[in-house]
Every structure is written in structure tokens, then in C-alpha cells.
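In the block that follows, a single chain appears as C-alpha cells, in the form predicted on its own.
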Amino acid sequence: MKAMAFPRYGPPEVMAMADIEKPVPQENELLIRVHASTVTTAEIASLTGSPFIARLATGLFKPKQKVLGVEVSGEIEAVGASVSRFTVGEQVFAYCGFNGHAEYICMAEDGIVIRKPENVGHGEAAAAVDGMLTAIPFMRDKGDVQKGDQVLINGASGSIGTFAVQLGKYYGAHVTGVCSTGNVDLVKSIGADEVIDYKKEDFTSTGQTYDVIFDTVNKSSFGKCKGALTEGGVYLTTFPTLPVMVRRLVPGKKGRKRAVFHAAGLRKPREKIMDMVFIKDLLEQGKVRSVIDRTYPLEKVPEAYEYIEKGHKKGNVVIKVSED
């Protein structure tokens, strides 16, 4: 089968199409014919091996996994002898962690995989997985977003940000999105009540305060945002900066402003599966939608990563692996 592989760390051009052995499902596994995967910003570290500390997880001198792609959507082509929850021909979407940029992938039946919503295509389904699995625990659990809350999403036009905006509206909050000039209309179109163009205005100096500030792009800090938080407000970040980690270890008094980092990717599979069901429900009800910036064929995955590296992605970049 065809897969986009990378034998060593480096820029996107180290990736090349390879013919590798088609996987065979074990007793408890599903063989999924991949229709769509995505390219995410977080995968740049896995590709380049930078920062070096990332190699503790991906391989010290060379990558442990040669094929990237953390989220997929496709059709079950075969199942192992003990599989009981899925049948051949069912369409599924999943968080696979690696190997999504390939024509086929095997996943355990009890992995982070569920049936795909019938009302969305494979590209939209695949794009909803990683961003939503990150946004949900931040907005629902760590931010405890409630009806009437004032919520600000910094990086509102990215994958996590576009889903965070929509989740904020789902929970009944008044949502302010922060993005660049070219993305203002996009952020409004997904439900933001207000949009701040960071090139024209600094949201920390407007005088407005928020119950939750969610920085999805590591472009601010708790110190800078503290004055824009209400008493008891929370600053959420996907990046473990030293000041935030210190505050996590030494929490402040109850009712005070606080900063929270959460390693959403390290949650238990059972929790992620439950959230996948939630994602499916939201997609089926039309409460959220995946924002897709660009779609590339499998052979042009390196170009997709080059585009991601420029830092101007809107929502998600989808890889079309095979026809729906």
C-alpha cells in the first residue's frame, strides 16, 4: 500500500511516498481503508525532531514512527476474529496517533474509534477529532464554561480555536474571538459574538474582562492577561510554560484568578472515546462544523506541512487519501 513516510528528522522534503506492507488485523483489530486524514501543527515537532525534548517521545536519534497523521476517517474493510462491536463496511472516524497518512490502518476495536456521523464527509469527520478532543476538556472541564460567561478565545481561527468558539456558543457563553484581519469574517461565521483583530487592538487593554481566556496559540501569558480576567477567572493554555506550571503546583486561594495548563492528549482512552461520542452528536446536530482551509492529495503531504509551517492555517488542513 502507499504511505507518506519520513526515514529521518528534518523539513517536509524528507518525506516521500513509500510502498509498505498492507497491515493485517489481529484478533481484536479493525482494518480501516483511510479516506481522509489531516495535517496538524503539533506534528511539526514529530517531523523535525525539534524542540529536542520532543524526541523523548518520538525517538532520540531517528523517528520511531515513520508515518504521521493523528486523525482519520474511513471504512472498515476487515475485522479480527474476536471483534464484535464493528462490522465490515461501516464508516468510522478515529484518533490513531500515527500512521494516518497511509491507504490502510489497523486499530484495536477498543481504541479511540467510533462510527462516523452520516451527515458529514470523511474530510470533515477526520478534521473534527484532534481539535475537538483538545478543546472539549479545556472548555468544559478546566474552564467550566457556563451560560452567560464571558469567554475569549485567542487564536480563534485555528483548529482548536474554531472548535473552542463553537463549544463556547454551545454552552451558552458570550464568545469573543481573537484573530488576524483576514480571518475576522471566518470567526464571525462560526458564531463568535465579537471578534478582535489583534493587528489593530490588544485585547488585554480594552477594559473588558472575561471569565475564561483560552490561549490556543501561545501568543499571550497569564501575567499579561491577568488584568483582563474577572475575579475567579481562569487563563487556559495548551502550552506548559514555566510560570503556569509553577502556579499549577502552588495553587492560589480559592476565588482568585488562576492559570491552568492541561495535557489533553494524555487523558485516558476511555475519556477520549466518550468525547468522541459527544463530537459525533454535535456534528449530527449541526452544533459544530469543521473549518477546512485546504485539501491535499496523499502524494502532496509534504506541501501540506510546508503550508502548516507558515503559521497561517485557518481551521484544518485535510489529506484526501482515497475517494469517498
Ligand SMILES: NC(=O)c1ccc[n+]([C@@H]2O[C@H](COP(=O)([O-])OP(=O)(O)OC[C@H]3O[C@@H](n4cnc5c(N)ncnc54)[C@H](OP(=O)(O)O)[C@@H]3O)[C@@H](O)[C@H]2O)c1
The other form holds:
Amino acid sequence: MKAMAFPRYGPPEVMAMADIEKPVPQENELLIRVHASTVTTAEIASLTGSPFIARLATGLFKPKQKVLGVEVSGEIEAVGASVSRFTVGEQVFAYCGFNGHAEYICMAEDGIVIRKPENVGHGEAAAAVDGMLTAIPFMRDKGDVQKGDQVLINGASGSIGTFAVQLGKYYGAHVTGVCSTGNVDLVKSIGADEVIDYKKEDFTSTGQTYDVIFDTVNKSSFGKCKGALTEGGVYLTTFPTLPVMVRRLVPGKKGRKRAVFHAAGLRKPREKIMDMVFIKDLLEQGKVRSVIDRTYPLEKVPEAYEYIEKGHKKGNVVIKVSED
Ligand SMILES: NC(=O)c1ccc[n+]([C@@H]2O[C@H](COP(=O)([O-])OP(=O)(O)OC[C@H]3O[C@@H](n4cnc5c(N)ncnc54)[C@H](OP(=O)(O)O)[C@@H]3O)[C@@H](O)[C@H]2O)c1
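Could I see the form predicted together with the named molecule next, after the form predicted on its own?
Expanding to the full complex; the earlier chain stays at the top.
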């Protein structure tokens, strides 16, 4: 089968189409014919092997996994003998972690895979997995976003950001999105009550305070945002900066302003599967939609990573692996 592989760490050019063995499902596995995967910003570290510390997980001298692609949507082509929850022909979407940029993937039936909502295409379904599985624990669990809260999302036009804005509205918050001029209309279109254009205004110096500031793209700091938090407000970040990690070791008094980093990717599979069901419901009800910036064919995956490396994608970038 065709896959986009990378034999060594490096820039997107190190990737090349490869003909690799089609996987055979084990007893408890599903063989999924992949229709769509995506390219995500977090994967750049796995591709380049930088920062070096990331290699502790991905392989010290060369990548352990040769095919990227963390989320997929597709159709079940075969099932192992003991599989009972899925049947051939069903459409599913999944968090696979690696190996999404290939024509086929095998996943355990109790993996992070569930039936795809019928009202969205494979590209939209695949694109909703990683961004939502990250935005949900931040907004719901760490931010405890409630009706009437003032919530600010920095990086509101990115993958996590576009989902965080929509989740904030779902939980009944007053949501302010921060993005650049060209993305103001997009962020309004997904429901933000207010949009701050960071090219024109610094959200930390408007005088407005927020119960939750969620910096999805690591472009601010707790120190700078503290003045824009309400008493007891929380600053959330997707990136483990030293000051935030040090604060984690020194718990502040109750009711104080807090800074929280969370490694959403390290949550237990069980929790992620439950959130997949929640994502499916939200997509079905039209409460959340995936923003798709561009779609590339499998052969153009390196170009897709080159594009997202620049740091300005809008929502998600989809890879069309095969026809729907
Ligand atoms: N902690 C976790 O568990 C976890 C899980 C997944 C990902 N992550 C990390 O989360 C981060 C965000 O991921 P993502 O996929 O959402 O990123 P993304 O989609 O690549 O974010 C791109 C967006 O960032 C915006 N942006 C760039 N500079 C900005 C600035 N100065 N102020 C505000 N917005 C700015 C861009 O908007 P403009 O074009 O308008 O500038 C663009 O729309 C990544 O670093 C990723 O590694 C963490």
C-alpha cells in the first residue's frame, strides 16, 4: 500500500512516498481504509526531532515510527475474529497517534475509534479529533468554563483555538477570540462574541478581565496575562513553559490566579474514547464544526507540513488519502 514515510529526522523534504506492506488485522483489530488524515503542528517535533527532548518519545537517533498522521477517518474493510463492536463497511473516525498518512491502518477495536457522524465528511471528521481532544480537557476540566464566564482564546484561528471558541459558546461563556486581521471574520463566524486583532491591540492592556485565558499557541505568558485575569481566574497553556511548570510545584492559595499546563495527549485512552463520543454528538448536533483551511493529496503531505510550519494555518489542514 502507499504511505508517506520519513526515514530520518529533518525538514518536510525528507518525506517520500513508500510502498509498504498492507497491515493485517489481529484478532481484536479493525483494518481501516483511510479516506482522510490531517497534518498537525504538534507533529513538526516528531518530524524534525526537535526539540531534542522530544526524541525520548520518538526515537533518539532515528524515528521509531516512520509514518506520521495522528487522526484519521475512513471505512472498515476487515475485522479480526474476536471483534464484536464493529462490522465491515462501517465508517469510523479515530485518534491513531501515528501511521495516518497511509492507505490502510489497523486499530484495536477498543482503541480511540468510534463511528463517524453521518452528517460530516471524512475530512471534517478526521480534523475534529486531535483539536477537540485537546480543547475539551482544557476548557471543560482545567478551565471549568461555565455559563456567563468571560473567556479569552489566544490563537483563536488555529486548530485548538477554533474548537475552543466553539466549546466556550457551547458552555455558555462570553468568548473573546484573539487572531490577526485576516482571521477576524473567521473567528466571528464560529461564534466568538468579540474578536481582538493582535496586530492592532494587545489583549492584556484593554482593561477587560477574564475568568479563563486559554493561550493555545504559546504566544503570551502568565506574567503578562495576570493583570487580565479576574481574581481566581486561570491561565491555560498548551506549552510547558518553565515559569508555569515551576508554579505547578508551588500550589498557590485558594482563590488566587493560577497558571495551568496540561498534556492532553497523555490522557488515558478510556477518557479520550468518552470524549470522542462527545465530539460525535457535538458534530451531529451542529454545535461544533471543523474549520478546514486546505486539503492536499497524500503525495503532497510534505508541502502540507511546509505550509503549517509557518504557523498561520486556519483551523485544520486535511490530507485526502482516498476518495470518499
Ligand atoms: N498540551 C497539549 O496536550 C497539546 C496537544 C496538541 C497540540 N499542542 C500544541 O498546541 C499548539 C497549538 O496547536 P494548534 O494545532 O492549535 O496550532 P495551529 O493550528 O498551527 O495554530 C495556528 C494559528 O496560530 C495563530 N497565531 C500565530 N501567531 C499568533 C499570535 N502571535 N497571536 C495569536 N495567534 C497567533 C495563527 O493565526 P494568525 O495567522 O492570525 O496569526 C494560526 O491561525 C502547538 O504548539 C501544539 O504543539 C499541545
